[in-house]
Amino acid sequence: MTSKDKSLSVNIGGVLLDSPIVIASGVWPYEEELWSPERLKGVGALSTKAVTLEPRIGNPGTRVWETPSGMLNSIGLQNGGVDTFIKEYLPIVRKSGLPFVVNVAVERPAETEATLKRLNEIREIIPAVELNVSCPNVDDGGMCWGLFPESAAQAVSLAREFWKGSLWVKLTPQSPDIRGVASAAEDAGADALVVANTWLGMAIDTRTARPVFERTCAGLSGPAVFPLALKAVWDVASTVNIPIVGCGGVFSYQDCLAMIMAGASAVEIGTAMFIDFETPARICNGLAGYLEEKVLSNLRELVGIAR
């Protein structure tokens, strides 16, 4: 079975997906051949690389480091800016024919406002924005907006004022009060929540006796964080009434099912795509087989069932 099987369809903040599998931001390159339907079997939607107002060159030095159960990354929101995205990359993104969400990194208020205004001018061709209040690899903006309910509410309220389409908000697991942040984001106008971004970690190069990354810390993803991400989904699902997209370490259909049973309606996958491009199709086949085995008509019947 494929993502066209309607038993796997979900609605995330007003965006209809044929499958619950979303490719996470920062993962999928802007190469036209990779945005063809043949390359995206099983994918319900894609999140673009982060977009900022002006171009960013990203972080210096090592950017990716493999761990025994995942990877650390410190990309630093490298991108060509919103105008370059609209002119050069948006046409590529649209070629897939799939829903997509434009990941917007929250910067200073004036910059974030300007970015959202540019996107809002063409919102008829953009299904949704994913407001990134969770990037751990930058000094200004990023996860500092998502650590506390008050700052998260400010960021989401700003976005809601200048972006009139579907608004997803990507939370940070570094928050000491992720339930409070989730509730604040919902109250400020979020249509869906992505739970969550990477966890802070680090690596030391024993050959040089120095931290691997210029910024010392980086974002940890992969199977190691799955139990932590699952708990975050469980916690947020007890707090909000809007759809949740679980994110963190999902590699198998069983992982996806666990996220859904905890309260998510869909999942984002990232690190798994560096290992196997067929991961979305494989997960969808597993989900369809599970529904058939349990004599269930659609995946939505399982949302939060473990609660």
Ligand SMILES: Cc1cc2nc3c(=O)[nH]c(=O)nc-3n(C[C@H](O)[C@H](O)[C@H](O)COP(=O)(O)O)c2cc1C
Given for the second form:
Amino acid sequence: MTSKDKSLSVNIGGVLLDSPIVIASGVWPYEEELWSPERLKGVGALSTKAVTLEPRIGNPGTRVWETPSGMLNSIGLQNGGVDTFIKEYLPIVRKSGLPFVVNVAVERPAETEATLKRLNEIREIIPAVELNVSCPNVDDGGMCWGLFPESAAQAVSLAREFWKGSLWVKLTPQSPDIRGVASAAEDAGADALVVANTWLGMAIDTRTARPVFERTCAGLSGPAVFPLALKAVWDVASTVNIPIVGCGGVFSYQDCLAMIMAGASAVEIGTAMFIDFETPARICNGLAGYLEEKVLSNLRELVGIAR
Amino acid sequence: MFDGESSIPAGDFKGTVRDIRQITETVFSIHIACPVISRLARPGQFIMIRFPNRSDPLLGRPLAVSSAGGDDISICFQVVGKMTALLSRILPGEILSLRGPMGNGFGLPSSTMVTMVAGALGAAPLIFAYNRMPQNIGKNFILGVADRSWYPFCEWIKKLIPEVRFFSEDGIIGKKGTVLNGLGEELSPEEEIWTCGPLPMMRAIGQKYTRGRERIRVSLETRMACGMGGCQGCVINTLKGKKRVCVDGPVFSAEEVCWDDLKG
Ligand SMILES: Cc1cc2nc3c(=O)[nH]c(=O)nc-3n(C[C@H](O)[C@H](O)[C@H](O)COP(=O)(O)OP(=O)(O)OC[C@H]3O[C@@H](n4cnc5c(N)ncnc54)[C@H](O)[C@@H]3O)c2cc1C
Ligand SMILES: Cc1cc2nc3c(=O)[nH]c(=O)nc-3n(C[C@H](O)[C@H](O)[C@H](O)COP(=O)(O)O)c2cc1C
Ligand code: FES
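The form predicted on its own done, now the form predicted in complex with the ligand:
Next comes the full complex, and the chain you just saw is listed first.
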């Protein structure tokens, strides 16, 4: 299969992807060599590291910790701020020729507004914004916005006002009412939903008898969370009509198929890129083989069929 | 000042285990056939190693390349946890997944004499550096270990590096004391130090000299997840801001590292 094979193409909130595999936010560095087509085989789109208005240095202390079939991270949105992103990194991101989404961490309303205004000024070169109402690793805002329908609606409405392009909203699985949040985001103008960000977890260093992370909790990702992410997609798919991007622990083409059968139209993969650069190409090959075997012409025919 | 170029891994490759050798109760050395990495690897670079098709342990573990030649590379490691325990039981013919080679490496010397200072397994990248040192550069090798249990390891190193000098805390192997006892009071302008080992040792070396710190290259260790610069899990504070140990390091100038911010 090649990435030009249209049987895997999808439309996520107006963004056309040749493959349903999106590299998730926070895992792909801005090293130029990594944005060449050879290094991105099978990739349909990429999400950038979260962007905030001002630069952030991220969290001190231990930032990553392995868990059984998973990992915890507490990076804390380290990034150079929106102006640095536009000036230094956006040209690199655009080199890949692939669609991309700019992951914008929701901060205080004035900051979020300013970040989105900056991006909106160059809207014609940015395919979509992925509004991150789900970062577990910061004190101000972050995940809080995505916990309840009311706050999610507020954040998404604000984004809708200042960002006129395609708007994806990345939900947190920590919400006690993810369906309510999903509906609220849809009603407030989201074009697609990413389900979901990391789960809150923690680790204790038994030698020091202290939490491993300075902020105690951190975000869990990797194969360990896959069944949880799948359920979140299942739940959200029963509620909204906009496209869903499944995210959490996707490693194989079977994982990707399961997400699609539960109601997702595409998937994001994060941790899998840490262990195998070939993951997107491998998943695409598996999907293409599956379509051939079942004599299907497009992956779209499988969306939600398990329901 | 040493300012190595950051380097992302060429890719993920399969490597076939050629042989495994037990050096001490807990230290092992493995030869792995992996032509691409063998061809590209430079001293001080490392690989992220994992078992394909295993999700636990999940992430690759950084291990220094201790030699590269022909199609093969070698690594040597101490068993400290999940992955290293599994690696110690691997058999010839088994397949490993290797991401690399990565990191800036030690680079080329900018002086005429390099003293390599290793603490225990910190010897791994320095063995490679020693063997690839340009002919016109003078070289010393100092190895510090804790106690007599390291005797077979020291014997093994001696075969690879005949002029190595040993220091041990109990004085059973080589001289009594730490590697610091093997270093001069001042660092002459023609000399530089390349070091790898436990953080307290490197910190002590990095802070020993008031003059010439820019001629000390330290190979640091942090927890890593991706080994490609993406996760920002391995960052340290330097005078030039945050740097990622996996691709901007692991080798830094001692002058540049904010030692007080490093834990351990
Ligand atoms: C650039 C670089 C090069 C390196 N080169 C070498 C090399 O050449 N040779 C070498 O031997 N090592 C090297 N290392 C170190 C090596 O990467 C680690 O020893 C290795 O990752 C350990 O993996 P593991 O799965 O065996 O241990 P893990 O299971 O990951 O555990 C690591 C350590 O953490 C402890 N630990 C785990 N969980 C807990 C907990 N809950 N509380 C308290 N402690 C805990 C374990 O006991 C163990 O000591 C290098 C590191 C770097 C960064
Ligand atoms: C190291 C690391 C950094 C991350 N940074 C971000 C981020 O900046 N913004 C965001 O929305 N999600 C971030 N995430 C979450 C991932 O994008 C993804 O939602 C999550 O890891 C679950 O997917 P996975 O199991 O495939 O990794 C990060 C994840 C990891 C592991
Ligand atoms: S280990 Fe991920 S950035 Fe260094």
